[in-house]
Amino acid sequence: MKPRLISYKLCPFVQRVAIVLNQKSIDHEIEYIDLAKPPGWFQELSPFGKVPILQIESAVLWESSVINEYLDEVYPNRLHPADPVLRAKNRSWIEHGSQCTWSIFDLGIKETEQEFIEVLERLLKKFDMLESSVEGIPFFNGTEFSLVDACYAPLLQRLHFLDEVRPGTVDRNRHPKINAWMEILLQHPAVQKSSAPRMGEHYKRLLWKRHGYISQFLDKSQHDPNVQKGLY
């Protein structure tokens, strides 16, 4: 029986474990539910309604870290450093990229400027730890796609996908080398192969649909269906 990832499109953590499947090249079914409105097979799956769910025959694993270290050990070509010290630090790390995460998230729902910008600030801090451990030659240990930069991908795309629609939320000037990084891995095949299709589109919507303050710098024709409607 295939893997079975079950997944909500918009998830960044589910989109970590969909990099190293097609990373590792593992044939793996993916199913996509709509988390507002669970099916009820899922409720009893997800031990707190949360995705990604992996389902391994009768097995379930849960949370995106504990699924890529299964994965990694049990598949070959593995993406963690051989060496136990570089190892435990690149764990760390990734729990460093679940923190980035949630202020990615929160980035996408404060309702104010100034809040946007204090948690923006905060990020940026976060990022000032991450930039002199960042290799970038290309990827986070140097020349080897690892576990950390299946972590790091899907937040990078969405501050990508922010700064599109604010100019200026990226500082290219102040961490170079992360957005040198954030270059190569928008571009990586298993980072592209794990996007669903038009995930620019469909994460601007959400950001519409949020209504936080990043929202005004939307295109209201294409995300208000009430402008849609000709009613504006």
Ligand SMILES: N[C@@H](CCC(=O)N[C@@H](CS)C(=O)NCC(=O)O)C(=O)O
Second form
Amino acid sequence: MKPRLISYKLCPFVQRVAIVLNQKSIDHEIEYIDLAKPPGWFQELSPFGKVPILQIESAVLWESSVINEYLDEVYPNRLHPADPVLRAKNRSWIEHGSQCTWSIFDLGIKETEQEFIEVLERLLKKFDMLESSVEGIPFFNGTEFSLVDACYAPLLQRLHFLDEVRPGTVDRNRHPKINAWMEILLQHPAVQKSSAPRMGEHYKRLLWKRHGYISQFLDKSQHDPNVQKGLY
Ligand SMILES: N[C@@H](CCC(=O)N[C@@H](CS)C(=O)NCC(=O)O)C(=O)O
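So that was the form predicted alone. Now I'd like the form predicted together with the named molecule, please.
So here's everything in the complex, that chain up top.
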């Protein structure tokens, strides 16, 4: 049986796993669900009601970084570095990437300008720490694409969309290496393939539905004024 990824098309954590499946050319199936109305079978299968989950035969794996470690161990072409110290540091940066991903989520839901600016400043401080560790030519560790790249690509892609909606959200002068890295990752084949078609439009529709502060900068003619507020 091929690995089966249970996905919600706009989830950055699912996208991390999709990137690894693509980068390692692992033959797999994807089943998309609507997190606003999750089907009964998903509620039974997913221990915490969250995506991603990966089904391997009768086993169910959850937590994107754990799933990616599994895929990296079991399938050829290791993405984690061979050096144990570098590998441990990469794991730490992946954990940092999860914190950054939640900040990006918060940028979409905070309701006032002040809350938005506070979250953004906290994210930029996290990026201050990251900036000096990015090799960025072309990838986090230098020449080899790694699990760190798979972890940050979805959040940097969403930050790029947020910057399209509210220019100035990305600070190119403060984090030149992260920004160069972002440009490379957004064009990377495994990242492009992991993105739903017209990803930017879908993401902006989700921002509209979330009714956060940033939604006022969206093009109102493109969105339904009567859409009910919701997270997914
Ligand atoms: N730490 C988890 C986070 C997964 C997560 O929060 N997924 C969200 C979608 S992006 C979800 O399934 N939310 C549904 C819910 O909380 O009910 C991971 O890395 O896999």
